[in-house]
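First comes one chain, alone, set out as structure tokens in the form predicted on its own.
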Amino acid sequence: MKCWLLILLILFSQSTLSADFAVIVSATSGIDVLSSERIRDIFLKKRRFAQGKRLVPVNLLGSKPPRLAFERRILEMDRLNLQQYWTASHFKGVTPPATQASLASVKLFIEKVDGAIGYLPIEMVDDRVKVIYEF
């Protein structure tokens, strides 16, 4: 009984630490990875190139959960304070990232957009695009 259950719980943790979301980038993009605070930083536009490239952040329009997930996880906001951040950039001239009204123009910008990186579910990637961060 005691293995079944050691077994149960190795089963569930395993599962708990898989990623449900990836940072992309272009497949054709000469970016391989970035840390969890670079792309913050990208996305806050407190950054504007990695690795020599000139990056554009775009995010998913509204408050849909991949969206909501990225703002949770990456950029460490909740909505409200998010809204307070780009009022505040606004009067520096600094304006928010492009947004897309769907996943899958999200994927296609990224796809199309030279520099463009973005969010998607981890099982909308395919060799189109290439992962950098996994959350």
Given for the second form:
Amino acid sequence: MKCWLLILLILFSQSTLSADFAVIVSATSGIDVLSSERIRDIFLKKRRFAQGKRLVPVNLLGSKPPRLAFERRILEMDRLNLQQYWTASHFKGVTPPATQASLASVKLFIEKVDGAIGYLPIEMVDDRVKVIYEF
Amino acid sequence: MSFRLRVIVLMTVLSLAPYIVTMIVMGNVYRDDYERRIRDNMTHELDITNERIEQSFQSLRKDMAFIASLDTMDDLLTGDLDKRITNLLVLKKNDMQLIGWFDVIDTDGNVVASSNPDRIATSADSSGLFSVPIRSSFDDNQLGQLTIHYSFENLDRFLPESEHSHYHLIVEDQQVTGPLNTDPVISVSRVLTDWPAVTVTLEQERQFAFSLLNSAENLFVIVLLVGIFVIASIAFFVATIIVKPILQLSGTAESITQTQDYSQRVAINRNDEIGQLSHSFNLMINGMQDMISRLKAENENRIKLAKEKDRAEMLQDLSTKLSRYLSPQIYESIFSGEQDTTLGSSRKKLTVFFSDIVDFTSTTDQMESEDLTNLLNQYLKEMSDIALRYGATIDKYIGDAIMIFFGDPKTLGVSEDAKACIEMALEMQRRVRELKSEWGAAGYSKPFSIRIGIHTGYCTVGNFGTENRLDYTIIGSAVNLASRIEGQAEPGTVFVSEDTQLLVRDHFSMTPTSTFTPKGFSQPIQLFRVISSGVTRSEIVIEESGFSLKLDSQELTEAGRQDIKTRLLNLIDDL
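Structure of the form predicted together with the partner chain, given the form predicted on its own:
First the chain shown before, then all remaining chains and molecules of the complex.
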């Protein structure tokens, strides 16, 4: 319990201090900015289009910090809730977003796939991708 | 082949023929049916195997489709940067124990991920067994394809091997798996539906496949051999029973043949065909025995007849030889049984004939011995022929003299005998005259002349001598008188006694010549010279020393008659 409280404290302190991660799209994408709500809807597959374009969300596989941060800050759901959500959605024919095993592959996926949207640590952002939200 | 052997063979063949035929028919028919069943079973087994292979292919397709549908395949978009696809393919390959590899190929035909690391980043080829499309998990666009390179060696796990049956995979007409069997086999084949280039062949060694049938056939053969032995033994026993009386019959026949004892018979103690045959055999032997007895008797008769014939021929030959030493009349009388060959005689009135060659002794001194022998033999032969022709009995030849008599053993009567004797004498004189001409022509300078004396009187005729040596002849004074008359006769004439003349005077022309009293006779004997035969003379013959005349007026023509008269008148004048 003490461990979890320590982790939450660290994370909270970081979020309040500065953005560590960025939601990105390909550099050629026509989307420049999306709200966190819209991003959440897209990653929970409640919404597939934004600004007239079909978006393809891509998650980082596993429980790596970017994903944990994304789920806590953007999706605002812990892993248990998220699993319950996708279990329920599965019966509606909605499957979780695609995953990539590494940050590099997430970045490459976003570059290769038209409409792909993902998240990376802010320091991995370069001109091949476009940041539409930071968290 | 003996009857017994025939019976044995026949019974054995007839008894076992249905079994053998059944065995052959069943062997052939059942062998075909058996092979068809084996093929059906093998086909069934092969179908099951193929089905397992096909099912494995279907399962593989499903697995590949499942793999292709995983979100992980989205990594194809990132060039499998995290090697998730590669790891997945390696896991799958290992899980399947696949001999081969999986390739994930992007839409550009490049191998992005593979269970074979050497394949990554190479261009894909078409050697894969089959492929499934890979679609993205988010927009269903095809990202590439998952291809499996499947070695046919993977199929070995579906091909159960046994000691006597083997599977072979034939890929494009070349056998690639399984041991090569050089023994005769039964094989069935199927082409894999999902892999048309591969033909699965199941082979089973024919020897093993038919082992059961072969065992059954061996059993049949053993049973057949045992059956042959048993049936042949029974047939031998039966044949022995059947043949025994036949052998008995044959033995009796052989014994009869060897011993020639036709009294032997076969014992008949049965009423069947063999009994009938034995009865017939006995009847035949009876007939043969009778026939042989008759033949034996006939043969003895024939031998006896042959001996008698030989003896008769010998006697005939002997008698023929003896006949030359006897007068034919004597010979015929003796051999006809009319004349007895014992000592004895009888008195008969005979006409006795004597002839002699005039001056024979002086003539023989002047002639060579060979010429004399030839002339004498010819003379005696000619005279004998004439005598026999007139039925005379030639008593003997005494040098150049001939003694003949008429009246025994055959007689025509005293007068006829005397007449025949005189005719014979005249014939002899005629023949001697002819012979003289012939001999003269042949160069003999001293031809013969003969004189003949004939007398008729009682003589004693019969066999004279001893029991060992007989001589059939006549004796008596008449014989002496005839000889004396011959001595009184002139050369070339025939003198007869008065006794003879009185008997034949009606048949011959005769002239009295002289009388003489022979020694031992008291009265003179009147002699007559025979002129010719016949009382009315048509022929005149005059024979004198230095003169010879023969005249037959009946044969003369009128002109000839006048000519003869003229010549005789001239002759008289000359005389």
